[in-house]
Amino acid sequence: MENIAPISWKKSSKPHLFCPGCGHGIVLKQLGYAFDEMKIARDVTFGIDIGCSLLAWNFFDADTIQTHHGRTTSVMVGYKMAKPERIALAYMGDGGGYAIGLQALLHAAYRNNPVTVILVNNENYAMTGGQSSPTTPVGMVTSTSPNGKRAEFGKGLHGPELISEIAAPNAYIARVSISNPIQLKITLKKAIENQVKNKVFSFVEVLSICPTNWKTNAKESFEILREAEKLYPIKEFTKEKEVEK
């Protein structure tokens, strides 16, 4: 019988269906570099959410689960209890995992169940125009914040620390950036690594560019996102302290 190599050993890609300069894309690819590293793409079932994380359907020699918006973290919690030995991934934006999602989401951290969250945080409901979402800074202009989102309906949800607070001690909670693949590709592996071992859950955000949206270039999209940084510090959380990166 001909020894055929698994496929995510091929050199062959293929493009992302993403917006030119979308930040999903630098998220996934490193994603795929921590699947081959730990040679895990037969274990993952990749469960996706409505909106531009769809676009990932077909991205990963991975089995993949569409959800309904706001509903992948529960399906994957629910997919686990009946395959508890596959690697359960759920991946979202801000609004599909802190807006429509946010109860599943903090429910599936306060139980430990042992899945892995990955929510990307681009500021904005993306797909659907660019609308404002619960990450939204104050000051932005989005379709629906036309003259800039106003102080009265908060500054940002900051997510990993409002999970952290009822999270257990041993879950591994953390947000990155895309302006350090490195480091994203390293905490995307730390979280799948925590479900494989710990069997308890694990959470990270990781803040991206909306180009399209936000109707800038590359370097005026660089430059909004370090001011995201600044707004959502980059760190891992523990119960016992947090430690910055």
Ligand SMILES: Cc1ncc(C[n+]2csc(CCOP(=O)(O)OP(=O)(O)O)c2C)c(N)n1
The other form holds:
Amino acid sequence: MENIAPISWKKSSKPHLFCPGCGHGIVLKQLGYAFDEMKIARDVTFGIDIGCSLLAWNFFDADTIQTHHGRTTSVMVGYKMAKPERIALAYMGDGGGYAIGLQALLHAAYRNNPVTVILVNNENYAMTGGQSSPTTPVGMVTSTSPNGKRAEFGKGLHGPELISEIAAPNAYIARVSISNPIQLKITLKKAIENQVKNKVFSFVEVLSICPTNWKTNAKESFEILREAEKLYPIKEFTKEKEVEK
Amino acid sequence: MTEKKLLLTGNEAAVLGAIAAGAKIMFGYPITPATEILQGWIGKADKSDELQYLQTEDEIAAGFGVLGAVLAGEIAFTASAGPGHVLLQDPLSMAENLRLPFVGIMMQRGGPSTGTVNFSQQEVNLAAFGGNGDGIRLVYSASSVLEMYTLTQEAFQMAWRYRFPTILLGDGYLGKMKTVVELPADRADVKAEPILKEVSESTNIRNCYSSEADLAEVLQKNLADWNHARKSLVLSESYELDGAETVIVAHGLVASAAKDAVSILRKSGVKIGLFRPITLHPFDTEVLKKAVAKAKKVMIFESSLNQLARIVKYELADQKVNYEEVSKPAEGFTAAEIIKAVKGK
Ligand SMILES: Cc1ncc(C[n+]2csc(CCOP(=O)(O)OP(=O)(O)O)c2C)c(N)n1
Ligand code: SF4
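Now show the form predicted in complex with the ligand, given that the preceding structure was the form predicted alone.
So here's everything in the complex, that chain up top.
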């Protein structure tokens, strides 16, 4: 079943343009299955950032708007105000969400705007050729950290942890990894459901791989991903908040 | 048609204009001298089931919020000034390329970050040519409280009809100025519809282009539409231009002082008239050409350094004109000052 392309994929735009083995492909496949299972592709408006996510501008048979770098959250917040009955998704990379667009992301979470943000964390600025990003771990070689990222530039920004600090208790916040596609799909569905049912904010960070910029084969890519999973714990943050209460 | 008489500031008039045009959502971040537009809108929205607002974390979020709302087919806008107008160039560039009916009301102010908030026309370049595009935007300049009402409606009307991002400029002081105005009963009939269409064939809008040819095709189409619409978009006021040997060109509040100056000078027999561009971009070049054809001198007055003059000179490049530029960046003009300048004293 999981090898069949999701029905919500737009056939005319396949094969897609992501690099072979790219994590975006895995995320978009699980998102497609989520659309199919929830039968919502027609109700979704998909907002995508600039970054490798831009390659998804015609990925789904769903209304899609590609915005400027870091601005997708704001566009979808505005869209959702005008169209509360639609499902507003914002899809971005770690640069788009945690660097240039962090302010918009935090404030959408803080206000509990009913949008769902999906952030694909590949620990680098992939589209521009693999520069260091807020989530690049210490020691990782990138084109702007040629001798390995220095600790003084930050030990890796923990987005869901940060956002859950200011988000409302009923916001759904989670981190998952492409290493577990089933959990990825379930998490994406929960995040979307939270928007539909509770009309509140939800956020999913997906740990991903970028074989092209990492210059890794499949095995090496997943080794780096496993390290990322240690640095950035896979969990739901919402529940923890509820337990705290 | 019956008219309503009200005591209003320019900012209040803009709010009423937006409502009259059918605007439903305002996104904004406070900045003097445009803050009262946000406050005024919120005041109305809190008493209405129809009107919404979002005070955003910055102008970037406000501008992109507007784009999200217009993509959904809602009439939406923002208002700002100076440094906020700079930040709004990011969404304006997206709107320009994707032909989204963004509407922004910019009450110009002097100084880079904070500074003077009364007289300035220093945002003409920014409004017309800011951003990383070619300046396919519609720019109006209001010169009275009444025009803050009527041109706000015009801005929405044209933005949605032609799908060009649209900016209404006011000299900062115009926002604060309070006068009795008679609001015309006629209202703009803005036809808005979803741009992301929600029909079975999905709408996929992109902002990135894989080849120069792809992008060029879009840009050429936008330019062709712009050139085609020009004639229907340009607006100007001609005052006492018949037989004028001196033609004053001024916009906004400077033009209203110039109008007083012209009327006084005419009474003393000076052959002088005023051309006031209401759209700064596109520019009503044909009317100005006729006015300057027999004039001896064209005097350009503005509260900025050559920002209007550069547009005028470009538009009149094929005319022989004797120019005199009176630029007072971020300072206002009185009629008396203009009269003095005309008399060469
Ligand atoms: C305002 C602005 N600054 C910089 C860029 C250049 N740029 C394009 S994509 C990108 C980084 C993308 O990284 P990320 O968001 O992590 O997504 P990824 O490509 O890794 O999926 C940058 C810096 C831009 N398009 N706009
Ligand atoms: S550069 Fe990296 S993130 Fe971008 S498509 Fe290629 S593998 Fe994927």
